[in-house]
Amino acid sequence: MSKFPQPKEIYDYKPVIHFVPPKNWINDPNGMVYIDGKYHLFYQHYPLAPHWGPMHWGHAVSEDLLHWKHLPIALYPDELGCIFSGSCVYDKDNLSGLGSEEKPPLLAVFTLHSMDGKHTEHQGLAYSTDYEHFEKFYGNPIIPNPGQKDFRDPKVFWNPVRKCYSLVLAAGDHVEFYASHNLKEWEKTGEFKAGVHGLGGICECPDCFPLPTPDGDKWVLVISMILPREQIGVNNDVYDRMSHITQYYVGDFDGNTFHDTEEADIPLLLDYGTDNYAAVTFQNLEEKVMIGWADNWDYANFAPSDGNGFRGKMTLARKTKLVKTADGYRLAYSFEGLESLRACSYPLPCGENRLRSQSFGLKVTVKGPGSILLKNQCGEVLAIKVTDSEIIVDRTAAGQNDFSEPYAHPAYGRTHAPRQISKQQASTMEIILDKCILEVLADDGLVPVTASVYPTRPYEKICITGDLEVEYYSVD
């Protein structure tokens, strides 16, 4: 039995445009790759219950990043372990020899997590030529564990310096880089320790990729972090309030390892909210598009779900770019795939307006301080506020919160994200509410905030105050 009260199932929380599994549990996005006009999303999945269990890889495909076709489970646990996080690479030149020129293979590189009580982690390989049914590689593991407790989540990427593939994986308090010319045999090339700048702890789900800037390409290293228990909440701020948080570094990749050339004075967070973890980018896609797990390990196992027992959801796809700010280069985001929906937007006046949907988007021009309040008949209020110095998302009175002590805690319920654009400068903000998930991209995409919300009735009114110009569009 859960130590928390079971949530009240009032109405269907299943999102309209956010990815959820057909049934039961999901967490990290895995193996995201783009092939022949289709986006492939693999994901951590326990198909037997709406809570975490022995991990499989679920699989779905989409042509627009909004509507997904569910495919059979791609990878099942075997004698070497269950299937933890990893990545896919479209081996278009058949460097691995596991396909052919006519049918280049899709390779899945993942962590095998032993279920013998020792929890040993190795890196495994599987391959497919129809991009749906996978065969495990006979030579697994391809990267044996060198004796580390935490050794997981490989992300494969093209290495332009060595003219081969590299991967980055999490190894305790640091990440390690490996290189290969055939995607089967790997040599270690370097390490990068988290926390010299930014947050220290146990690393998970890294990603490493270049982005163009006026100063030439810069490399971004993303690392999801498990913070030490003694560090959580020490500073009582947005950077250390949770046990799991995702940060990034901006710098250079020399072909062997990553170098943090920005050396930021504060942690660079991928998202200031509570519900975006383990985000990674699509492989074989020219632009860098990212999806994260839109939940939080501190309460995900207890969160309300729909009648089918699904538990877990993904963020919308976000296109990433680097923007030079007064403090250095920072990631900025825009929602990918919403163009046709935005085209049907219409303005909302200040004051109180009626809402006709549980799922919608808002395009906002921010000219000064203001607020957007979503209300229902139960007195529940979800608040998005803009001040001169902060973007505030307050869900403390937004709906159900008695299913989890951390979820109900004010430190989790109120996000205070520092603004990245001067108060004298107008900026854009885009907001998506999709039943149980709120995504905010403020300050021209430089301030992302993602938060799960569970109203006991649909929000029926939107109240706009201050110096905000708001346009509404439906995503139903």
Ligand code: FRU
Second form
Amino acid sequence: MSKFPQPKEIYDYKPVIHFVPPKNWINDPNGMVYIDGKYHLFYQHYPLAPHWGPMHWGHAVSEDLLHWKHLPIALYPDELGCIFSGSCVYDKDNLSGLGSEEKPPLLAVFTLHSMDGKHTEHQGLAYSTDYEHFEKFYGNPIIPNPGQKDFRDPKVFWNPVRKCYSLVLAAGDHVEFYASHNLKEWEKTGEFKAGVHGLGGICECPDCFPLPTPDGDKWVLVISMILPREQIGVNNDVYDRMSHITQYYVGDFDGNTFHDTEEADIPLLLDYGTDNYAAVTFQNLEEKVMIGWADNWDYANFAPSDGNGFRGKMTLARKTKLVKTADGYRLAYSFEGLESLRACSYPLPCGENRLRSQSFGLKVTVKGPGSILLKNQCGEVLAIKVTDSEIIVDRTAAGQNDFSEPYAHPAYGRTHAPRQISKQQASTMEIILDKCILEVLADDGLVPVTASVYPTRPYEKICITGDLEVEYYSVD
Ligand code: FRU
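Please give the other form, namely the form predicted in complex with ligand FRU, since only the form predicted on its own has been shown so far.
First the chain shown before, then all remaining chains and molecules of the complex.
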């Protein structure tokens, strides 16, 4: 018998505009790339059961980032290991020689995680000229393990200083940078240690990319962190209540390594909620658009699913920019691909309104404190509250929570995110509920909160109080 329970079939949790696998387990988004009008999403997938297992790369494509077409599994485990997280690069000039001028290759750079009980991690390469079927590179591994315990999740990006490709990968308590002229042979160029500033721990799924600002381009380094047990909860609930959390740094990339120049008093979090991990950006796309795994290792293997038998989901795609705040540059997000749906929005008055769908968006103008409560006839309540100092998302009474102790714990169930916009100023907040996933982008996108919710029955009412102007739009 598996130590993980089968998903409970209580209610239809299958989101409408959030990506889920056709069946069974999913975690990190991998290899996201934009080619010829199509967004490709690869993902950590165990196709045989609804829990984590030997990893494959699943594959799907979309033209609008909301509706996805499932494609055959792109990468299967081989004798060097199963296929952990990594990235894709559209090798348009065929630098690798693995395609041709007419058919530039799509390269997947990933971690091979040995299945011999030793858990050795090397980096491997695969290529495709139809962007669907991949061939593993004969010279794998392309970056052999240098004797490092955790050595994974390569993310390839263009290096404008050296005018070649670089990659950043997680190596224990730090990340390492490598550069290459042909995407096959890589030389190490530098390191960056997490925790000198920000959170320390074991690094996973780094990403490194430039964003324009009025002060010129700045670089962002995103790192998903496994926090050491003794560090969890020592400072306060907002910054260190979980064992897995994604942080970012703002600074410069000198062609060899990253330097954090935008020092902050407190770690910068990619999301204040519990359910956005391993988020990375699309390659070959002008703008920086991110997707994260909308779950949490602390309970993902136990989360309820539905008759569809999937377990796990992705966040919506979020366009990412840097905004100058009183505390310095911070990431701000907006949902990508929702324009046509937003165009059909209509106002909801304060007080109690009927809800006709479990998949909808709310455009909110925040003029002062207020609250939005979603309620069902079982007495379950999902609350989003705005105070002068905090955005609070409370799912402690929102639905099922007996499947996991951490999920049921108030530190996970109630998020208190600090406001980034002063109380004198109006701000926008966009909220998406899509069956089992709630995404809130408050304070003009500076305060993201993502939370998994498992109501036992549909929410039937939405109750609005306070100084909030709310417009509703359906997404199904
Ligand atoms: C992050 C992670 C990665 C790893 C993958 C395995 O969620 O632990 O570091 O490559 O998941 O599925």
